[in-house]
Amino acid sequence: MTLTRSMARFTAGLAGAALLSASLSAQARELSVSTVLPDAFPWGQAAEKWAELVEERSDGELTMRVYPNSQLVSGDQTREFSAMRSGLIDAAVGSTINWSPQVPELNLFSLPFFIPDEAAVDAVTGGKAGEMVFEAIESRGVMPLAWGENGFRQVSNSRGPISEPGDLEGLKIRVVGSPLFQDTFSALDADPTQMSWADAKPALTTGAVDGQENPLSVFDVARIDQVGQEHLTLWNYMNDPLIFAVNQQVWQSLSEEHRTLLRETAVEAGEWEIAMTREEESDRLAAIRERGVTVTELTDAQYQAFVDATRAVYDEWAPRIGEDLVEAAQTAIDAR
């Protein structure tokens, strides 16, 4: 009798342990995270850092699997926001440029020669304008959590130095799928050619396009100088903040504890990535120069010539973005 009761208790214990294990497994949740660039670049490292922090601090109850190279949208980076909004993607560390077709307010950061330096970026993202941008994203079914940074975009080409607007005349420049980019380079008499990043490097290799524009981190890591891009101009014509975000339905399905965890880790990963990206700029530029690239740095007068040449683009796009938002950003920039 005693043996029978002992066996019964043992069996019940095993059943209880199995139920507990099943319960814990059921509680564990994995979120898909989309990003355009892999972890060789700061952008991809930001997503990996977020995933690492979440898994570590949730004790494995919540995990994030990073899918780089826009693979969840078949390489079409401009579809990332729509896919996240519809629930095909749980979360993303995305570009304001790539999401701007669905969130026009994000074109704020692509206004040509509007945000001049890092202090201005921080003033915009950390103030009223940044709050307005996040409200615009949330109103479209996605919960924004934190800022990251892809950096200021510089222009390169295979033909010669660019130091004034006339130097761009007739150059075929690869641009992302944003009408604002088309308008900006058209205003400079260039020939903007839209294509995905996956197609850009082969086009540069064959000479199908003469140049491109990207942050120094992309130019450096992707070794764009190896595909004929021997001339680089530092003109800071626009900045591309990154945004950590989650599908709204996914967000609402999470516990308050997990929401707090996702937001805090996103902020921490973003701050870490921004600091790293900025700290590496000087070393990247030195490495690019050492590889034989001719680097042109604009004087104030040369910079102003580009501002003047693209003023009509600013005037056309500011109302589309929202006059109140542009004004809030300008106020923050002026007060920095």
Ligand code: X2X
Second form
Amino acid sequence: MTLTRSMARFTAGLAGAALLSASLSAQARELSVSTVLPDAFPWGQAAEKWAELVEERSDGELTMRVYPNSQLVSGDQTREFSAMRSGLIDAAVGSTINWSPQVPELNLFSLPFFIPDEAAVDAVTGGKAGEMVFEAIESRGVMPLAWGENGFRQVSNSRGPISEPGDLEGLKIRVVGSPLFQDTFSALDADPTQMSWADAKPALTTGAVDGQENPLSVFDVARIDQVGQEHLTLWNYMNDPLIFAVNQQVWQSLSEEHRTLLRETAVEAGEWEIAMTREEESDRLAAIRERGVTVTELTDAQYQAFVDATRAVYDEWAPRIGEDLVEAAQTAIDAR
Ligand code: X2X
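Form predicted on its own done; form predicted together with the named molecule now:
After this comes the whole thing, all chains and molecules, with the earlier chain placed first.
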């Protein structure tokens, strides 16, 4: 009798605790958001902006906590997508490069000399090709919501100016751990070395590598000039868009209202960050020049020499990315 009663009380207590935690989670649900770069960079600021907007507009019902420096995947940025897919990470603002090992279609953006300017980026991400890319991400278990931008990637090194493919010969260049980069820099007779961003700056500091490639915002904020990178070539060889995305199970568990909120705020944070990244480029370049970095700009003929030298990479990768997708992107670029 006593036992039954105390068990009944215990069960009631459990039910109460479950109710309490359900109502607590209805009041405030926190999502983890992974990024590679912290908020000193536009990329990290994009994630913080997203978190701010979500918290504000959900009246605190939904909050997002940003974990920068790929810390949720122990610094291994090419594992971010898998971790988000499996639910270890709820959401991310991630780079197309870092997710491309799991989503081959994302290599579209890393095709060398394929997307030449900002208008071309917008034509691709904002049109049919962009939709196809989002479908490819969704079919692999992650819900993509909006675009951001890490920027056009420029090459730097410690040895000398690069204005033609021959200048890269034998240079050890740090690249992200995505196979297409290996192929592009091998085609240019450089010696590409794959490593995470966390390992890149130490490798530049010790001279283990001669060069690297990253957008101007990264070069500027990370003070890459201080680790001997005195020569910078503006070659816009590829753009690295960012994608705001959420794990599918998390997405499915959200109310319609919260889904709309997450998507709208991601779009808004992305547009804000893209505009800021582009606006800041010329001041960043001026600052980099002032610090004594030699900046090389290519003539049309010099640019074409790089296009020709990497043509085989395009031919090899277009089928892996998907001919339909590459064609949709090319059509958008031509019509811009
Ligand atoms: O690792 C890089 O070079 C970085 C920070 O740009 C990316 O995450 C793609």
